[in-house]
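In the form predicted alone, a lone chain appears below as C-alpha cells.
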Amino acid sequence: MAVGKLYERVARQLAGQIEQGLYRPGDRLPGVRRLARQFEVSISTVVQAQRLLEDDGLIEARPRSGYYVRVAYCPRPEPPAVSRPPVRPVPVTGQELVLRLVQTANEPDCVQLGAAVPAPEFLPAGAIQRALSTAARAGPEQLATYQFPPGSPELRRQIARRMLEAGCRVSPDDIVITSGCQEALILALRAVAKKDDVVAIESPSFYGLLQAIESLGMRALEIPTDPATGMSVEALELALEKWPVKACVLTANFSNPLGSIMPPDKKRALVALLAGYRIPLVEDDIYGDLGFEDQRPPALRAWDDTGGVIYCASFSKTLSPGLRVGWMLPGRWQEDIEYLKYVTSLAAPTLSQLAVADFLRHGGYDRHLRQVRSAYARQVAVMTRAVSKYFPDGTRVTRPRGGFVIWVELPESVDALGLCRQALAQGVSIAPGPIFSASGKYRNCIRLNCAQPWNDTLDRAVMTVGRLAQL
C-alpha cells in the first residue's frame, strides 16, 4: 500500500476519534511513537497524518509540546433520526424547480452547493482528454456506426470484469449501456411498471427518480428510511402487506441525499423479501464506487439469483457528467430493455463508449479511484465542520460513508424552500428538502454538494447559508 493512502486513512480515523469525543477541544494527542504502535505504522506516516489534519484544521501544534485538538474546533452535529414519511401512494408533483437548480451549475458567478456535480478539479479532465482522442483515432469504421444496443462490445466487456468488485459475477452479454443513470432508471421502470402503478421508494429520495416517475405516470410510496443504514425492511415488507407495489426502487450504497449504506445482511434481506413476493428491485448503484474505505461494497446485485435486480449505475459521478455513458444489468427484462433503449434513442454515443472503455483497459480508473474516495472523505469532513460551524443550534448532519453529499436537518422553523430562494440571490445554490419528497416532507431540510475545492469563497457560501438560515 502507498504511504499517501496510508497516511490518510490514519488521518481518517484519528478525525474519527476526535469527532466522536474520544479526544475534546484542548485535549493533547498522544506522541507520534504511541500512534506509530495503535496504528501499526511508521513514525514518518503518523507525521504526515498530523500535518494532514493540521491543514484541515482540526489540531493545532504547540511548541515543544505536541499537537492538540483545537478549541475553535466544533463537535459533528447528531444525525439526523429514522424518516417517517407518510406510506400511502401519491401522484409526484412539483418538481419543477429542480430545473432551476440544475441550471444554476452551468452559472460560473453561483457558488454550487446545490446540484450534486462534482467540480472538475475532483474528475480526470487529462486523462479523459487523452482517452477521447485515442478514440477518435479508432477509425472510421467504429465512429461512423451506432453502438445499437446492448452497445460497444469492449466497454462491456470492462464493466464486467469490474463487476466482479461488487460482488456480481456477470457476462458482457448481461449488460447493455445506456446514455447516463437517469436513462438506465427510466428504462428499468418503464420495462417492470406502467402508469399509475405503485413503486416504493426511499424517503427521502433522489429527486432525479421522483421525475421519472413522475414522467410516467405513476405512483411514488415513500418508506422510512435510516440515514445511516437506508430503507426500512421491515416497513417495506408492512407496505407489500397493503398495497400492491409493482417495483421498488433503491440505492444501497451511499444514497442520495442521506449518504447511508445498508449492510450486508439487510441486502441480503432486502432482495430475499422482494424475490418472495415476485416483485422487482431496482438498484441505483451510481456512488458505490465511491466509498472513502478501501473496499468497495457488494450491490444489491451480488445477492440475486432469480434474475429480479435490475442494475443501473454510470460513469457521472467518477469520471464526467459529460460523457453521458451509464450501463444495466437488466436481468430477466433483458430483451425488453434492449428494444426500449433502441426506440428510445437508438444508441449511446459511440465515442464516449470507446474513450470510457479504454480508460477502464489501462487502469486509469482504478488510479483515480485511488485519489477521489480520500478527497471526497475530506470534503465530506470539512463541510460538516463548516456547518456545524455556522449553521443554527439544532442542526443535524448526516455521516455519509461514501459519495460526496451531506443531508442537512435545520430548526423546524427554517423554511428550506425560502432559504433557498434567499442563498439563490446571494449567489449560492443549495437543495431543498421538499424535492427529495413526493409527499412534500422535509420542508426544513437541504442537501448540500461537498465535491468543491474548499476555499475562502465556498467557506463564506456555506457561512452565507448559515447565516440566512437563522433570519
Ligand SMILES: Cc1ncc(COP(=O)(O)O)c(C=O)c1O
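Residue numbers count along the first chain shown, from 1. For clarity, a rigid core is taken as the largest C-alpha set superposing within 1.5 Å between two forms. A quick note: this is a predicted structure, and the numbers were derived from the prediction, not measured. Compared with the form predicted in complex with the ligand:
- When two forms of a protein are overlaid on their rigid core, residues whose CA moves 2 Å or more are considered shifted, and residue 439 is not one of them between these two forms.
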Second form
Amino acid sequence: MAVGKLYERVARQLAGQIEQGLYRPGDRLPGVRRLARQFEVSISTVVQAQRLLEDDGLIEARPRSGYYVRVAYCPRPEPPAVSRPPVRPVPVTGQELVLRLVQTANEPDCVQLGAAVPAPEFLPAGAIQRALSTAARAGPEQLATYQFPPGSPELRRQIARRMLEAGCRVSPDDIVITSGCQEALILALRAVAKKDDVVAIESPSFYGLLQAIESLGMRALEIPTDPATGMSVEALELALEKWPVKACVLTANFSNPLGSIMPPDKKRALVALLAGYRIPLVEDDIYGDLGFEDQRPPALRAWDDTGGVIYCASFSKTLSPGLRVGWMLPGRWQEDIEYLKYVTSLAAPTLSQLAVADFLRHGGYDRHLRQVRSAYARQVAVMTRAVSKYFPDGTRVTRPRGGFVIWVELPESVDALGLCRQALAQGVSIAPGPIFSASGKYRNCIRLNCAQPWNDTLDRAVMTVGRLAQL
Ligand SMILES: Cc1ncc(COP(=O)(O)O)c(C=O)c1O
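Instead of the form predicted alone shown above, give the structure for the form predicted in complex with the ligand, please.
Next comes the full complex, this chain leading.
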C-alpha cells in the first residue's frame, strides 16, 4: 500500500487508472458514491482526492455533470529501454562540468532542476533547528572535542536501530560515521581498490561516484542497467569473467538517476555472485528511506553473510545535505575504514552528529519520512505529466518508485549538453546525460530534480526546456 494520507492514496490510484487508459481524455469519471464504494472510503475522501487531481491538472469539473479526464491530458510517456553501454573499462574524465552545474543550485534566480537536492520545503527545517540548539547546549566535554572514528556512540546506536528497517541486524560497533555519503563511497573505494583497478558500476550512474573513481585514478566498467530493476546480474557475470573487476558499486534502492529498484531475488543473486568471486560490493543506499510504498525495501547488506558488502548512506536526502552526516557499515574492512576516515578528515563534525542523534531520538523521523515520501510520489507524477505535455514526441521517462529524480530520454537529435547551456541562459538548470557515464553515453538524456514545490515558475521552467528541446 502506498504511503500518505488516505485521500492522497485514492488520488494516486485514480491517477494510475487514468494513466493505464481505463479513463481516456474527455471520459467522465464515475460519481463520488460509486468511487467511494470502489475504494471503500468515505465520500469526503473521494471529494478531496478529486480536488487534488484537479489541482494537478488531470481532471476538470463540469457544472452539474461531475469530473472528466482533461481533454488536454497527455498519457504517461514510455520508459527508456535497458541501457547498452560499451562493456570495457575506461578512465573517467571531464567531470569538472559537474561543479559548475551544482554551483547553479545555490543561485537564487535559477530554477533548480539539475542537482538532486531537495528544496528546503521538503526538509524538516524547524525540527533540525531545534535539534541543533539542543546539541549546542551539550557540555563542553561532549561538544568541544573530536568524535574520532567510528564516531558518536549515541548516533551509531540510533542508526543501528534504524538499520533493522532495511533488514540489517548490526551493532553500533559495526558503524562508522562519515561526512556524508560521498565520503563513505570514497573511503570504501580506497579500502578495496587502488589506482588503475576496474570498478563495475550501473549505467547511467551517479556522477559523484564517477568523480570518486576519477579522483582515485581507477577505471569504470559500465554494466547494462534496467530502468525498472537495476543492474543486469547476467551482464555483470559476463563482465566478471572477462575483466579483472576489483569492486562493484551500485544503488539497489531507487538509484540515481534511473530510480530503479532491484527485486529481492535479484538482490540475493547479486550478493551471492560477488561473494562467489570474493569481489567487494559497495552499496549506496542513500535513497533507501524514500520509497513510495509503506514497506522500506531491504538493503543488499541484508543478504551479506561474508562481510563482503560495504554499506554507505547519509541523511543528506532526508534531513539536510548541509549537516554532512553519513555512515557506513564497512563489513570486513572495519579497521581499515576507521583508519582511512581518521587520516582523511580526523572526524565528522561533532555538532552535526549530536544534532542528528537528537533528531533521531525525538524529531519524528518516521513521521517526516511518511510525509515526504508521499510528497515525492506526487512531485514525480506532476513533473512527468509536465514533461509529457511540453517535451518532443518520442520522449521517454523513467517511472521511479522512490527518490525524487526522473531520467528523460529525448529524441536522438537532441544534444543534452547544448540543451543544458541554452536552458541555463534562460535561468533553468538541468543535469545533462553524459555526466552520468564514463563512456560519454546518454548525449540525448537529461535528469530532472522533482523535489521543488510545484508552481507556475516551475511549470514555465519545464516548458522552456521542452521548447528548447523542440528546436
Ligand atoms: C546516489 C548518491 N550517492 C551519494 C550522494 C552524495 O551524498 P552526500 O551529500 O551525503 O555526500 C548523492 C547526492 O547527490 C547521491 O545521489
